[in-house]
Amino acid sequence: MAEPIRELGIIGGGRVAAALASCLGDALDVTVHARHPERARLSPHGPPVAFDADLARVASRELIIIAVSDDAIPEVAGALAAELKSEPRPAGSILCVLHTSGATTGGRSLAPLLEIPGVEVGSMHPLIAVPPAAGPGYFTRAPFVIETSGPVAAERARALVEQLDGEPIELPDSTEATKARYHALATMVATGTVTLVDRAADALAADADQRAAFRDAFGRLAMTAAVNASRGPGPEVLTGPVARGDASTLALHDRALGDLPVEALHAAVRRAAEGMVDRGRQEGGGA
């Protein structure tokens, strides 16, 4: 297990700097900077977190979290940098700064920091959505996914999420291109569970009650299929006709489905799965 952080600063009054400031204030030495503090929903049962309006006291701690939106990161970048150079930390310490937006890497969003002697810099981004006044354990399991741009950041990183009961998984590497795909994807599996979801029941109901209940019928059986996901490879777990490979129901599916507007999304489905089911017989050797 990594060193524990003892002091963090934060900078950020939004869902996900209020949400780690909650969850961590009790247990560290924390200082939080917001533009608009007023504006931070905290969680009511968590600890008390002040905010502080002087950016140097963020600049002073070991570890630098940035949470705000992912077009504000450059121009904070821009005033820590400048704060760091009018009051140069001590010789041979280390600071890390880390952002928490899942597209892009640290390398390229925190770039003015880099030019810092004694600066690492990289990404900490939660695989997890993240209400309004997040408290105290919320991100217990949470997936953190990390890069970082040197060994000490990627070290304190780690130690960050081990504090939070979180769970640390780093990028294979720290390429734009590989943070880039991963965001991607990590955007269709959430935002396609969603309109699957939504597109099922409007498919299925036109009276808007029947919808809600449909919708949130539907949304259950994605969560205990979401949990299928995570106990092992698709081809493994997946259920239904396409894993039984039964064909006649499928055919009665897309006589089902052939003039409704959630065909092509059916028949996408339906392939992927399809090809998924192929590759798993083929590495299972049962091709």
Ligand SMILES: NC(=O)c1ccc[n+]([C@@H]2O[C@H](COP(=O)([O-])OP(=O)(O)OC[C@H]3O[C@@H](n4cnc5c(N)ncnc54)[C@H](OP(=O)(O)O)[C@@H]3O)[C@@H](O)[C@H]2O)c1
Second form
Amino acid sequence: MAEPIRELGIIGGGRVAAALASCLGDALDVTVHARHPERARLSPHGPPVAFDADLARVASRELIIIAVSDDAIPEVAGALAAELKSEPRPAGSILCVLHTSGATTGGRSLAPLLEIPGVEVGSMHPLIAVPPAAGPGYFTRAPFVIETSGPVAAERARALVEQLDGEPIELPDSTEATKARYHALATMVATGTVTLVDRAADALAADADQRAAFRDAFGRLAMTAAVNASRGPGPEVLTGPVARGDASTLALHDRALGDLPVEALHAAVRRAAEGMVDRGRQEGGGA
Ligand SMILES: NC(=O)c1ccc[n+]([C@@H]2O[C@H](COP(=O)([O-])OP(=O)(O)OC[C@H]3O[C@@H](n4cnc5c(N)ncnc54)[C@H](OP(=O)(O)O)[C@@H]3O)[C@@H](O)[C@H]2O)c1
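Hand over the structure of the form predicted together with this ligand; the form predicted on its own is what we had up.
Now the full complex is given, and it begins with the chain already shown.
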């Protein structure tokens, strides 16, 4: 078990920064530095959060999490590097800085910090949709993809994930290309689910109330399908007419959706599902 983190600095005031502060603020000494702290939407069920306008106080922590928009990470890393250069840390101490983006490695987005002796960088990406004001316990069982430039950052990242009751998962490797591919695929899953639910409700409903009711109903269907998906290979857990090979139902669906804006989406999902089922049959030695 990794040595627990005692003091944490968080840079950012958005969804992830607020959620981390709410989840960790009771157990750790947490300081948050945000450009607009008044905009932070904190959980009413979480501990009070200490915002500090002085970057230097956040920079003095053993572990710093940068949770700002992906595009702003290099700029924030540059400002933190300038701060650390002006206020050198005690000799022999290691400072670890991690960002929470899934798209790039710490080595790329936090590059200015790697020039400072005694600093290790990395990233710690929660593979979970984080809404505004997420409260204590939100990251329980959440997968976290961790990659770091050094062993101390790796250990501290694992410790923090443990303290969040999350579950670390490993990428096949920590190259820039693999991380970008991982994030594109994760986005395909999350964006795809939200888009499918929303477009399906819109295509069926006659008014705003029905749209809301079917977003809820299709959303709950998506939850059961997602649980199924996590339980085994797609061809084994898939339900519905593609899995059963119900040709007459599939033809009925084509006719039913032919003149609706979701037709192309429906056809693309069908093609992908049929390809997956065919591959499953070939690999399983079936017909
Ligand atoms: N939300 C999720 O579901 C989720 C899940 C996993 C990972 N992530 C990652 O976590 C990170 C934060 O995402 P989020 O969803 O928390 O974002 P968010 O809610 O949109 O908040 C973004 C934050 O970044 C700050 N910011 C933007 N530009 C800045 C700059 N130049 N200097 C300082 N601060 C700046 C914003 O400050 P202002 O309010 O002052 O503009 C805001 O506090 C991103 O890397 C994202 O990819 C998000």
